[in-house]
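Shown here is one chain on its own, the form predicted alone, set out as structure tokens.
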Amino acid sequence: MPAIYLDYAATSPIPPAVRDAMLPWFGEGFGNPSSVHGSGRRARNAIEVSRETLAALLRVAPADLIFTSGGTESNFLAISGFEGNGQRVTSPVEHEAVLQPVHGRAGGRVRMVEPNDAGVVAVEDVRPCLTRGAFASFMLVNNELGVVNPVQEIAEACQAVGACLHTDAVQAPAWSDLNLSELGADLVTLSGHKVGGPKGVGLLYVKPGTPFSGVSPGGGQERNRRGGTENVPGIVGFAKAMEILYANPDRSAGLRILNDRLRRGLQETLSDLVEVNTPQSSSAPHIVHVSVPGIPPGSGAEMLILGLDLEGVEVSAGSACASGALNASHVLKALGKEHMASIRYSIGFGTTAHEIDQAVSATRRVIERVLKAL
């Protein structure tokens, strides 16, 4: 039996149409897009057509998009390329790809905004930390918990005082048509492999007028803002994947139906065994995160995840960027849940209702086995 894949927040399968769009650029379209001969010009054209496609979907100008190797690099470019000396403002539940460069660049001038018990940052708590020239970074959708931050309201608060806002939005397009013009953030991170595209490609949106300069030297690519030969097949695949998503405006409703089924299954079958951390409201429909009282992180979490894998269910214990570590993440520590193992279910375009039911049943069996073994 094929595995039940419920780890879309880590990475998503690539639809056949995306693979088909990429294949020519591994073969006859191999040219370097910086070369001026025919092969190079064809590769360059593929990049610029993809940039225009993405810009049209995101409601911004093509020149405002910088292609990168993924979300981590985009976050680093946003933070390191900001040309301001004001204090940094962020929260303890951000991705490490934000927290580490923020602390590294700010020289101790970092204001941490504490989230509420669900992990959501309130604009009322952000506003007092903002000053002219400050740099704020708050993710749109938390990659572990699935909670949605009020980024549009935070952007308005930043604009009111002359501060800059960056948001890591890599988890957003999978379920929502992201409109960057309406969102209002000055810098936005996106990643291809979270939306049905390939790994190794992402983008950074830079709003016109943002005090930003490129920090990757050499080559002059991406208008001297990010050096290095562009990943032509990846960029083409990224654009195609986003096209497919945006062609299905009802995907959020479909994911919400599956989300509700998963929650109902957990409540009816495992209410005595798990605590659901992702709230019903103010959350994205593709992520449900639970803690498991009585099972510790680390070795206990490993037993859970590997036990589910043996049952044919692929999930994670949290962020996929912790190099396989199953200890409690900084996000769970910030919420006071670091003493329990956790499971993150994340669904996507290939998930079925039957798979949800099978996963719930398997989860109960595995948790009961692990509790007996401890």
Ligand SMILES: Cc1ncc(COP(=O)(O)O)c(C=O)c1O
The other form holds:
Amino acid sequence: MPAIYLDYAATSPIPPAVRDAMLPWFGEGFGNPSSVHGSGRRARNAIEVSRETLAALLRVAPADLIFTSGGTESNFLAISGFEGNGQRVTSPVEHEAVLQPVHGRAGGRVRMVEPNDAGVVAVEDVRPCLTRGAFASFMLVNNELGVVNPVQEIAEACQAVGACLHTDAVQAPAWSDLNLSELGADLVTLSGHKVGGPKGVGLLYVKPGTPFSGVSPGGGQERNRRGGTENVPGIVGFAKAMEILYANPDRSAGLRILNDRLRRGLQETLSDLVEVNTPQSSSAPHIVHVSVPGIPPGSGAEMLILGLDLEGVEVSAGSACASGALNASHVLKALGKEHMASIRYSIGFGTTAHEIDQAVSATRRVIERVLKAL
Ligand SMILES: Cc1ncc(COP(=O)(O)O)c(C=O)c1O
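Given the form predicted alone, state the structure of the form predicted together with the ligand.
Complete assembly follows, chain above in first position.
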């Protein structure tokens, strides 16, 4: 029986059309895009066509997109390439790929904005922390909880005082078309493998006029903002994956139906065993995060996730990119839920209603088994 894959927020399967678009660039299209001969020019053209595709989808100019090796690098590039007054403002529920570099260079000049109990940051709490030339970073969709921050409002607050806003929007396009012109953030991070593309590719959008200088040394690629030979097949696959997503602008409706079914199942079958942390409103439809009060994190969570795996259900205990992800994450600590194991269900284009029902009944069986074994 094939596994029921409910871990799209960790990484998404690659649709065949994306794989097919990439394949030639592993074969005859092997050229280095910086070479001036025909092989090089063909590879360069593939990158620039992909850049134009992505820019058109995201409603920005192609020159404002920098290709990187993924979300982690884009976040690092945004933070370390920003030239402001040295003050940084963020929240404790950001991805580690933001938190670590934010603390790295700014020393004590980091202001932390506490989110509410659901993990959402309020613009009223951000505003007093902003100064002219400050760098703020607030993610659009939280990768563990699925909650959505009011990034557009925060961008307006930043603009009003002359601060700049970076947003890690890696988890957003899977369910909603991003329009970066409307969003208003000055720097935006995206990653290929969260949207049906390959791993090892991402982008950073830099709004014109943002005080940003690329910091990645090397051969001057990406207009001197990010050195290193570009990942041609990855970039082509990333653009194709985004094209496929944007061709279905109503995808959130389908995901919402599955999300409702999962919540209903948890409510009807598991309300005595789990607490649902993801609120129904102000959250993205592809993530439902629950805590399991009777089971501790660490070894308890491991029994839970491996038990579900044995039942053919693949989920994660939190953020799969965190090493030791079975221990309580910094996000759960920020919400005071670090003493419980958790399960993050994340769904995508391949998920069916039947799989949701199977996952719910498997979760009940596994939790009961783990509780008995503890
Ligand atoms: C919100 C968020 N930011 C950044 C990343 C890292 O992206 P990548 O794996 O492309 O480096 C992830 C991956 O889980 C993520 O969910």
